[in-house]
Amino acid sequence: MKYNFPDDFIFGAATASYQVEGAVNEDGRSPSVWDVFSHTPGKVKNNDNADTSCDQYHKYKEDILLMKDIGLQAYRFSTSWSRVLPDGRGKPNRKGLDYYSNLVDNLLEKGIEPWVTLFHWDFPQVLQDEYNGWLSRKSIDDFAEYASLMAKTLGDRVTNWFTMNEFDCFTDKSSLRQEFAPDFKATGKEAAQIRHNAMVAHGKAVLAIRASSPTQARVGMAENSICTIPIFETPEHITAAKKAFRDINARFTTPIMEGAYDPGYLEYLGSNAPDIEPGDMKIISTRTDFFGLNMYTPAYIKAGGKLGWEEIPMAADHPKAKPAWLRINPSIGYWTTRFIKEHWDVNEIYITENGASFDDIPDGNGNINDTARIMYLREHLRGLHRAIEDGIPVKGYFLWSLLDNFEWKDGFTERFGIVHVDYKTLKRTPKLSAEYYSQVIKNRSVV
């Protein structure tokens, strides 16, 4: 069988700012949240910080090269706001919005599509000084005032933007779990504020880019939606599974979707519940263009319980990649984005990111033969490829990651790209999983 994709499938791979950039105190960028973090001692595996991480900041041509020898269609990256922003809001830095400027003009000279993200978790350290961050609502006007700035510079030659990644790993992984920056420690009650304040945020900013952007710009979200997955591809666990992805996703997913709180999810709360104010709701659920998914690991869902549905726990020796969290099973391409379009009838899916971390070693000829990547990614592939024969409009595929990077809480111990890199010398080194991608994308089918 072959596995051919549409001829305007997109073919892409992302990164985020704080991973890649380096030059944390250059050309008037002020401290993020991470920066603050990831120096603070025993937040990050071996004190790891990103300071100079991959320096995309003074080697992005260089990475835009390797993009375009890989063949990539289209590059996501974020922007970092305090780089642009150093006050978090008020004046612009200028030669922050140079750098952006200059990495789409570069992009687009090779032919490559230029796909922004705005907040990437990077929040600016001197806003979360002056009000906790995201649990205030001062945070909403400000992130607005950032999108529309970004929409203005940009806008000309960036049609494709997503408001912000994966809510709940700068809402619920810093504030309750405090496994990520901000280093706060909130309250219940706090932690549903900021969950609602930063959805609030996320369609205050869509309308912004729409507002400020001199051409027609189309808007999304990257989110980290649990990918439920029937236990067996019978009825009713299919029908289980379904029902199971929109109660699991009941903090972000549903009330972005549906502009209302799903009931079970408030009656969680209880008095925990957020404060919401009148409009709220119609803002968080602002019309977007498109969704994005980022997908990793599966929830293993079987009928019953009193939800109609019940999560089955994963072996301990169910495959995996080198992370412990990132359990594998390719075929949440299929069923994520089916009842992503079964419940909301979305118009357009992209995968916004979906890769994998193993151990990515030189051999003697510096060669580095990343076998496994190959079959995660040739297999994930092949899942998407069922959901466009079945009619669910998946439109484009964003790897993660274009480059080895600062993997957050793990430093530069997970190594989740196809483009190898030396953290001293910082060289690049395209792995045989970049030349796998490459031939997909070159024959536009899966290899």
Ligand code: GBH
Contents of the next structure:
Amino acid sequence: MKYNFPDDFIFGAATASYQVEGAVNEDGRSPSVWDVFSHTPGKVKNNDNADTSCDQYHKYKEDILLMKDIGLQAYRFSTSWSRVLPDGRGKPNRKGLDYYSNLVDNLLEKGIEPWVTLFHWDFPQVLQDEYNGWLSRKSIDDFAEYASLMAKTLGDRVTNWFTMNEFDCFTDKSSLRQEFAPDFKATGKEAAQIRHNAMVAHGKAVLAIRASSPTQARVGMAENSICTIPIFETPEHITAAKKAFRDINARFTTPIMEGAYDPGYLEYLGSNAPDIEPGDMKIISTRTDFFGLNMYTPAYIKAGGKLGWEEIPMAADHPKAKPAWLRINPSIGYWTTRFIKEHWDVNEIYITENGASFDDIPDGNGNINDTARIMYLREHLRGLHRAIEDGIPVKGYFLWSLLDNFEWKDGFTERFGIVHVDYKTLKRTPKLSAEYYSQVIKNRSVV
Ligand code: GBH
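I've shown you the form predicted alone. Could you give me the structure of the form predicted in complex with the ligand?
Once more the chain from above appears, this time first in line as the rest of the complex follows.
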């Protein structure tokens, strides 16, 4: 059986500015919170930092040729706020804007559509120092100004935009769990305010992009909603997993999609609930053009309990990729997109990230036969195809990642690329999975 993807389905790949660009001190860029964090001893494995990383800032043309060879239809990359606005606001840095402008032009020249993410965690350190980042409502206007600048600069050539990438990773994971930048410890109340302000900033940016783009822009977010799946495929467990999807994602996805915090969530927050200004919830829930889902790990749900669902802890030997957190179940592509459609009736869903890190040990000839990644890709695409067959509007897939790159607090110890990067020589070598993906794109199907 051949599982054909619709003609308008987009096959792409994704990266993020701090993870791939390097050139952190060049052409007027100022530090982001991740520069400061990675340079703080003990924060990142092996004290790695992304000062050079893949050096895409200088090698973007080479990377675009690679994308072309693979046959990518679209490239999702993020722009660095402190590269284009070194003071965080105010005077734009022409050289920074030129970089993204050239990147976009070169992509279009090769027939690859640019999909731009505005914020993939690299908040300008200067604003972090000035007002504690997202904790202050000043961040909302500054982010909207940045969004508007980017839409004015690139909007003649870029149609599709993402505001934020994965709220949890620059809010709670930093402020409550001290695992990601910035190095800032929040109280429960402050953490709720940080989440709230970030969502208001998202909504304002949606409006700012639409208002500032010279052509009609399409905007969404790229959110790592937790992927619930029913433990058994019977109606009671499916209903439970569907409800769990909404409840578990109550911090971000639910208020953004519904314009209100869930009463159960507010009850849980109690006196830690955020201060909400009039109009905030309307801005937060500004209707987006599509739902962007970063999709990695499953959460198994069964019916029962007070809420109508309970999470089943995963078996210790449940299949996983290299990182301990990256448990695998390719049916997330089916269940999560189905629940998104059923809860919020969205018209378009894009998988904004999906991929895995494995050991990737080269054979005697230097080839990387990453069969596990090929299995991972194939089966997740099959999961998505199953959703499409069911009438769920999954419109595209951005593989994470084009290149091995700086994996945040794991530094260079995790490799998610379909293209291997030698960090000493910066040489790019496509892995077998790049050839596999290339075949999938050419045939527009998995079998
Ligand atoms: C995505 O996050 C990111 O958008 C991307 O930048 C990143 O490179 C990619 O995943 C691969 O990780 O170490 O136990 O604390 C995916 C969601 C959330 C997964 C944080 C890793 C850390 C787990 N990520 N999580 S742990």
